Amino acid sequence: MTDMWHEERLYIDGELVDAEGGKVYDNVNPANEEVIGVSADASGDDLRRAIAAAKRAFYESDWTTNVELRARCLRQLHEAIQKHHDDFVEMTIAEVGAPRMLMSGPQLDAPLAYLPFYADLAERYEWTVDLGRAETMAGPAHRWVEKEPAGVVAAITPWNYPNQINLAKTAPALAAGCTVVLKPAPDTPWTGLALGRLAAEYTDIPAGVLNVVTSSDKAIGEILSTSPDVDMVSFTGSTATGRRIMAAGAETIKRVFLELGGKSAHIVLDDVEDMGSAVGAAAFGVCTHGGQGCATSTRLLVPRSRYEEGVEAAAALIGMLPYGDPQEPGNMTGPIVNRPQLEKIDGMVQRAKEQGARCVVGGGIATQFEKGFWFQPTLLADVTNDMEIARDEIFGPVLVVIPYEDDDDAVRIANDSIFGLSGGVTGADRERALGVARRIRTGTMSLNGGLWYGADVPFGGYKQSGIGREMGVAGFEEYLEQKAIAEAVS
């Protein structure tokens, strides 16, 4: 173990530097409320220096045109993270509260694949598309389209899966030839700052191409949204914040990628044979990492004819799932990231019970822990889709069970939401289940337990769950502009 996992300096213009005035803020472990170290607390001027560095690198270095350099640097960064893999594991558990068992999946190992994926994609991508010859009003012309980087990208990331989302934004943006200012969430600074340190020590990334700035001030991101020197904002977080970013960016007609909230529904059809297996995806998913995932299915839709059977099966699974110390390999659920989020979850659950929801499992703040931010894995039955608990994103280990009459009713309930991020359908008749899945307006769907997550799979939402796609070829092309060129020919 090295000191890599408590890097506290900003990375601006190719250098590891202190925040203005040496200002720092505490990094707190949500499992025990202990201060595990400090992080640089950037000022607005620090952020503006990072933007200026990114702009200068975009216009004055060969980063935008040198595909070989970009691919090499992404592979160097990949090798550096692998070299410090254990450091990333420990810092992620400590500052995120993520269970150790998730390190081999979406918390660390799975997103590492983004770096070589986008290095390979940049090398084989068709940067120029020939449209051939055409007769125009000005005479014959040869036309083609060139793909170019979008410019300076502000990547604003959340705290729930920081490694995954930091890499899902920086890898394609850098591969496309953009320069980046990465602003990690205040609650999880080290996982972002470590990328800056690795870039400085192990890669040939030119100064200013990648910048990492952390701050305790959540409002500082407005500088990124309003700066005329930022060409694109790539944001993952709440729908409420996404709306503000869109509004702030309107003054400069800024491009935005938004991956926002979700209220995903998992539909169990009435022909399933094993109800326990059918509800398993939703029950396990909502208890993974404390339900702190935007694509988590938090509404379980069960046919009224088998409703109590579905409730009992979900209760049995949720009641047996281990939660506690994220350092323990067997625990699926660790703490909630901070006290305000814990209190928000508790408030929503208590209001749901007042509105008539039946608490079957859990139902409140866990009291068996001396310190930390812990909420009981919770199952609420007799929920209607007009309740707050069924309409607003919880971001906690809370699953609600809603009855439906037939397939049309299930589709209606699933689509009756401002969100459209993910979901699932389980049924014995594959064609019937697929037909239902195709009627749900979401960006990703699981059919009979299939897992869609991967570096090559585009991820994003319909409606107020976002704009654009992350990962896959589509995620790469979010960071590109298209320039059409016509040349007069004889």
Contents of the next structure:
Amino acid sequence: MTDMWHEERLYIDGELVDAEGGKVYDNVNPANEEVIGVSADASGDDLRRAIAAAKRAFYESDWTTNVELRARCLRQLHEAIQKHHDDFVEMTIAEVGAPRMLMSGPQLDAPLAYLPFYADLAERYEWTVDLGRAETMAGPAHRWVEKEPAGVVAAITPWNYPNQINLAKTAPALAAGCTVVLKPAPDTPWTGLALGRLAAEYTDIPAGVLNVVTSSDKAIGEILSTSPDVDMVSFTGSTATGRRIMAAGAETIKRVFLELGGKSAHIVLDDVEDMGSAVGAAAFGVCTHGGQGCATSTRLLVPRSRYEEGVEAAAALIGMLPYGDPQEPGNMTGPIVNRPQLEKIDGMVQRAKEQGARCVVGGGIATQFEKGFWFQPTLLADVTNDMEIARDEIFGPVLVVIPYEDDDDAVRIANDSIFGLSGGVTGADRERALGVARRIRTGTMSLNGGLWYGADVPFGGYKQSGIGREMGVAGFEEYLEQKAIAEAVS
Ligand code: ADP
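Same protein, different form: I have the form predicted on its own, so give me the form predicted together with ligand ADP.
Full complex below, order starting with the chain above.
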């Protein structure tokens, strides 16, 4: 157990409360398997109380109409997190296993910026759009559209980048005037519960507007996707769970935002001058936070004419990438979040080897650590796109290298996936590389190393990588309804 600043209680209807019956479960550090503390283990009834509170707040408080209040509260929450910045750093390293290096980026500081970003956006947003006068069948009318909050939002989040995803959902949903039940993943409860504590202590957020409920039981999420009182589910996680949420929500015609899995491809064109820098983004990306990111490029597509050169360049980078204790500022990669995930990664890699993949770097569970869940940064060559390792999301530090014949073939292979989340192209001829990037059916693309990630950039997937966009203006409008009003005029 540590004495790290944290919160163990649920946040329901404006109160920090224990779970029903005082139930708790262990929060485990994946780097050393130490129990860092406990978290409230909510029951179904706890979650139902949170939904009821969110519904009441939506209908009975002035949250839905008071933009000034919402912007103020988001800024208060931002300030409160800044005050506890170092605590969030330590919590995130301890419960996620995320390397310290990423705290100034997507693991903490980047998502913190979403709070003021959406406060500003709510203040300048065009809430009413005038459509002017029209001659209708019923006579002349003045028409306009009013943007309204979508209602009670269930935000269901995963463990890999909890601050990023908790804030990319709650900030725009609250800014839009929705009320929220946030359900963090069982593996990463503290980063979520801390938001409830700070909302209670430092902000004017009315009771019930934000609720945070943690549970060791994944299945509890079903209550959110089936409740008639939840208007929208905003989910990030695996495609398999996304399908279940969509199916469960069908009965109540639930509005869904889904940000799901990926199997993104990074394409190296045959005119690149420096192979090392051309493969660099993919090699570094796959070793960032153990490859536990949905938008990571996990397939490296290299022209057959330069295949061995590409494999060697990627191997050189992956072989030297520092990994180990996430507390150490130099490490890019820490542990895998839990044992089932570690075993899933290992199973996929061993099957790939049996199917003919050539293991160039790594290739198994790392054994130099006494405790914790560690996988070696791994490069597999001679992979074909029909192999499981090229088709299924792995969520581990594993890059596969696939040869292609020409640009059309590269595009075909990149698009031959049920997913369509992200990817990249590097090439010396900018127009050619851009042409290839435009043909890839994904929601984000990196061109010659460009980074698309940022508060103002919509992020999401084509195909089975999801529905809708998170972040940016699009990620705000996901949480809005549109009401058209027509007034008879003379
Ligand atoms: P993982 O397999 O890594 O846990 P998931 O996509 O299953 O990833 O989980 C992401 C989030 O979805 C977590 O908060 C998890 O508890 C939640 N979840 C899992 N199953 C369901 C479900 N059937 N309905 C709603 N939420 C779920």
